[in-house]
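In structure tokens, the next block holds one chain alone, the form predicted on its own.
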Amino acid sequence: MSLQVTDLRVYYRTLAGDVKALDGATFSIADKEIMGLAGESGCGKSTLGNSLIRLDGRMRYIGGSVNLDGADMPIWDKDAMVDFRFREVSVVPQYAMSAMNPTRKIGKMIGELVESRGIKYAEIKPELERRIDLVGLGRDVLGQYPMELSGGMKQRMVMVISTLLDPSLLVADEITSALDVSTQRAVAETLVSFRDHGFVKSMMVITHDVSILYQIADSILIMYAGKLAEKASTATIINEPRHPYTQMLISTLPEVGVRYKEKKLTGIPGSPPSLLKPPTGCRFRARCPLAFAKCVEEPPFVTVDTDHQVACWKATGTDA
């Protein structure tokens, strides 16, 4: 087992009170598994990903545990996490195309980064060049500034840098959102190749675009309003979702060959609740077509089939 997260709670401090952005997440990612993390904007996806790397000044650790390869990660302690970041857990951040220092040539910037981790640049440069070759970039990028690269080239370069020390877990946050369709596919395929080459052991790919996950993910975890809704294999989530929110989310995806003059795309009525004062019980119940009296109680995130977990009274058959 690579990653085990248990009842993780991380809130945001605001003048109006705590925003309960991640409110009790329990799940695992196995070795060699690429897990997609999907849901509407504001559901807590990036908060979950960021909490595994570094809590910023707005984030407040409330409780729960994170275990990576048998070691507990002290995510609440930014200094103690230095030993884990980049070596054990790394990130391709949201807006990764702006992640590189614009005042440094790429090779110099990477040299400063690895030497801050006690590794000589000359020792790791041959492997760095090999990985640059693998992602289809020329080695001359090391002598260039980030502004000289296209968006797709920057994205692949950041992916190389993030995985240079072979972290066990890679968190990739919205890495295709600012790219054209053909470049999105190339970046997605690069992610899979990193796993296949052993550069990373497992991945969490965060996106609002489920169609990307359909291409690359082994499993998908669906979040809604700071809570986990459903986790299963990609095929199960796409073809046999059990949670009403997952079903409605998948139904909004366009189908190849369908003429939308004849069949209009549907959305999900309503909007997510405020996480300053989230509703009791199931947080989706105000928008759910299957909501009933028991939904005022919070449904547990339980196993309903092999490698399939759902948080819904109807889906788990406990709706009496």
Partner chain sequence: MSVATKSDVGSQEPTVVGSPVEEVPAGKARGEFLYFAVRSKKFLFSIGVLGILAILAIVGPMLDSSDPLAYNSTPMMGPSADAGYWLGSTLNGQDVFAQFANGLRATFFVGFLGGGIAALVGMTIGFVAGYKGGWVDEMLNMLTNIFLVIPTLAVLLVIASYLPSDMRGVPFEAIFIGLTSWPWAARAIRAQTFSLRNREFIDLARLSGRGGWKIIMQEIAPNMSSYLFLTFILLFGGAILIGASLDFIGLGPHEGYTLGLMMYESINNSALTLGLWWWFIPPGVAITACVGALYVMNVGLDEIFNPKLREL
The other form holds:
Amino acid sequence: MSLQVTDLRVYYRTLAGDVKALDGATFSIADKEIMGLAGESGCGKSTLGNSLIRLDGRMRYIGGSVNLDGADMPIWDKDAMVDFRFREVSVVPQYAMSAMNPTRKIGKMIGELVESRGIKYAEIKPELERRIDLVGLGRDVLGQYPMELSGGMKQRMVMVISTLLDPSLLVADEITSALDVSTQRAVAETLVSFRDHGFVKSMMVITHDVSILYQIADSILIMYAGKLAEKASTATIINEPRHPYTQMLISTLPEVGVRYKEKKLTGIPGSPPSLLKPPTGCRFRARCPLAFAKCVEEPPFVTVDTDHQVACWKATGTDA
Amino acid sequence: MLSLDRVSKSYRVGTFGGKELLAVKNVSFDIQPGEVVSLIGESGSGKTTVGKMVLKLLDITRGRITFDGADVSMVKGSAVKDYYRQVQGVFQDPFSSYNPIFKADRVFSMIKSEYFPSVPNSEWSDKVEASLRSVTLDPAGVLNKYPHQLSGGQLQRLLVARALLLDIKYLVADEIISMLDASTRIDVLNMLADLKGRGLGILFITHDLSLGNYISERTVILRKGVVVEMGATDKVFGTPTHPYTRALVASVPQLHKKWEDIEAELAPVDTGTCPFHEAYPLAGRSAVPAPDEPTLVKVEDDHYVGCFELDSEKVKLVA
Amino acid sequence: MSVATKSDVGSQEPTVVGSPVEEVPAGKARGEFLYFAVRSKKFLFSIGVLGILAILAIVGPMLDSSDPLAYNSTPMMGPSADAGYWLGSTLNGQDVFAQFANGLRATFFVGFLGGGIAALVGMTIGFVAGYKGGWVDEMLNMLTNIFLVIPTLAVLLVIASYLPSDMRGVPFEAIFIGLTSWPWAARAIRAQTFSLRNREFIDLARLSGRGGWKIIMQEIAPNMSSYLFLTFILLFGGAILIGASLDFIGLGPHEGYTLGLMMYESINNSALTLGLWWWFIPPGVAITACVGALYVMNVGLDEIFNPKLREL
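Could the form predicted in complex with the partner chain be shown next, to go alongside the form predicted on its own?
After this comes the whole thing, all chains and molecules, with the earlier chain placed first.
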């Protein structure tokens, strides 16, 4: 087990009160696993990803534990996390284009970065160059400024930098959403190749685009309104989802080949609840066509099959 | 009918505007009433520029756009208002489409003050409510609210409702659902498709092939300002012929088909000698003057492709 | 400033859907403005300070009708209500309160007229240049730059030497300041307008058949209202300060009396070393209070104008 997250809660401080953006998450990622994390905006998926890296000023750790390769990560302690960040857990941020200092040449910036971690640039340079070749960038990028690179190139460059110290876990946050389809595919496939080359042990790919996950992820975790809804292997999530939210979400996605004339898709009526004062019980209750009396109690996130967890009374068969 | 006839748009760049940058080149297609035409392209393809030219928000450099036969560029002064009575647009970012300091329903009162100043208020609010219902919005839930109090999907529907208050014949929808969440975007898309029933012609601009495929009757694929393939949607997606279209179709992430499998179905076309293809070894520095862009060739009924490689033999192959 | 940043829907997290919003009583925009205005402490405070100063400027000269320049009292007398000299007298025995009241009136006048003219010119040029773009923008930009590099002082020296002295009153000073201090405002407003012009709601207003001028006044300007107000405040304060410095080097009005002249004379007559604090403190405090209150008002108005800030 590479990553084990137990009952993690992270709230956002606002003037109106705490927004319960991540309200109890328990899951694990195995070695070599690429886990996709999907859900609509505001479901807490980015909060979950960020909390493994760095809690920003508005985020408040409430409880829970994160264990990476047998060691507990003190995610509530920004300073103690310095030892883990980049070495053990690394991130490719959503706007990788702006993640690089525009006034520094890329090579110089990487030098400063690794030396801040006590590693000599000269020692790591051969490996760096090997990986730059691997992602199909020329070695001369090290002498260039970030603005000289296109969006897709920057994205790949940031991926190389983030994984340079072979971290155990890589968090990729919406890294393909701003890209064109052709670049999107190249970036997504680079992620897979990093795992295959052993640059990272496991990966968490956060996106709102489930079809990208179908292409690259081994398993998919679906979140809804700050809670985990369902986790299973990719094929199971796409073909036999158990949670009504997952089922409806998958069925709303138009695919090449699906035509309005022939098969009219429908959305999910209603909108997610406010996370300031979330409703008790199942948070999907108000939009759920299957909701029944039991749903006023909160459904636990339980295993229903091998590597398949669901938080739904109907799916766990305890509706009797 | 709204038709584009060899429409080009160029920008002057560099010192004293010495260089000409072509954003759109010789784009021709038309939209019939009651049909959705999707204009598909990646960023920088010029798709938004085409939409803005149709909406007269940008001037046309060369070529003509005609609306029921009348040249749109010639529409000036008070006639512009008449044009907008019939041709309207909705844009990508729902939040940037509203003036943030005013209530969202101000988009309706603006229409009233410019187009229906003499309609009594009670009659007007009936009209607004009817229009809101036709885009499946509950008037009580959206009127008298600020933009940030509404969801992206509600805001985009409000804008469509705004357009419907006029007697529009054509709607330019520029990436209107790309910023919406999965659970609501399909409803907005369906609502748009339902408008066809009213005889509305829609120019659906998108980067997402699956959306274009879902909603439109005809598809135009734009690459770097040039139309590379167009025709009936089922034909363009059924037998994608231009190498660029094939590459696009192959890279779209699908839900039930892996990339490798799609690629296996769409064997790549050899494009080694095409001066427009990036793989062409001398691209940009060829000593041989590049020919004009390939003209669109009819490969089958209602299916046109612009590719030099498409000699008569290959045309037969696809047909 | 109140120009809201483009919100990125995809990355908005956490989204507070259906957040409770303070109910706004039904009514027009003006009623709503008042509703929030009377609830803003900042706004009420600044209005209070400005109100007091304005009343002083209007009523002061009526209360004390003595000539501010007449030498009719014991020199260097401290403030004394019994003697009828509320703020004492100057080195030469002039009534400080009379000077202060008259000076405040003139200073407000210079601020309003000078700042007003500069704001009007700056906004017009900034809006037109930013909205129209193209060659109109280039021409106006050139004009702005020319005005920006004109040495104001040299021009004023030349004008002063040719202008008959009976025309060099406070109004002339105000107009001159107004016509020379607009360029930076024009540039700042042009930049703001330019960024707003590319927002989609401007395109939508055009699609609603709105003309350019209406779009500037009804779509762009309200979005920058607090920014425009800040511009006016800075121009207002600037006009007061420029006026004072012009007075200081003898290019000030030959008719009338201003707070700048008052401070100039007090310093010139060693009020600081003689300890005549009642001579220079009141004009200094008045200028500071006036500009400071306008600044606080700007912050308060930002909260009133911007519905997003209201809910915090």
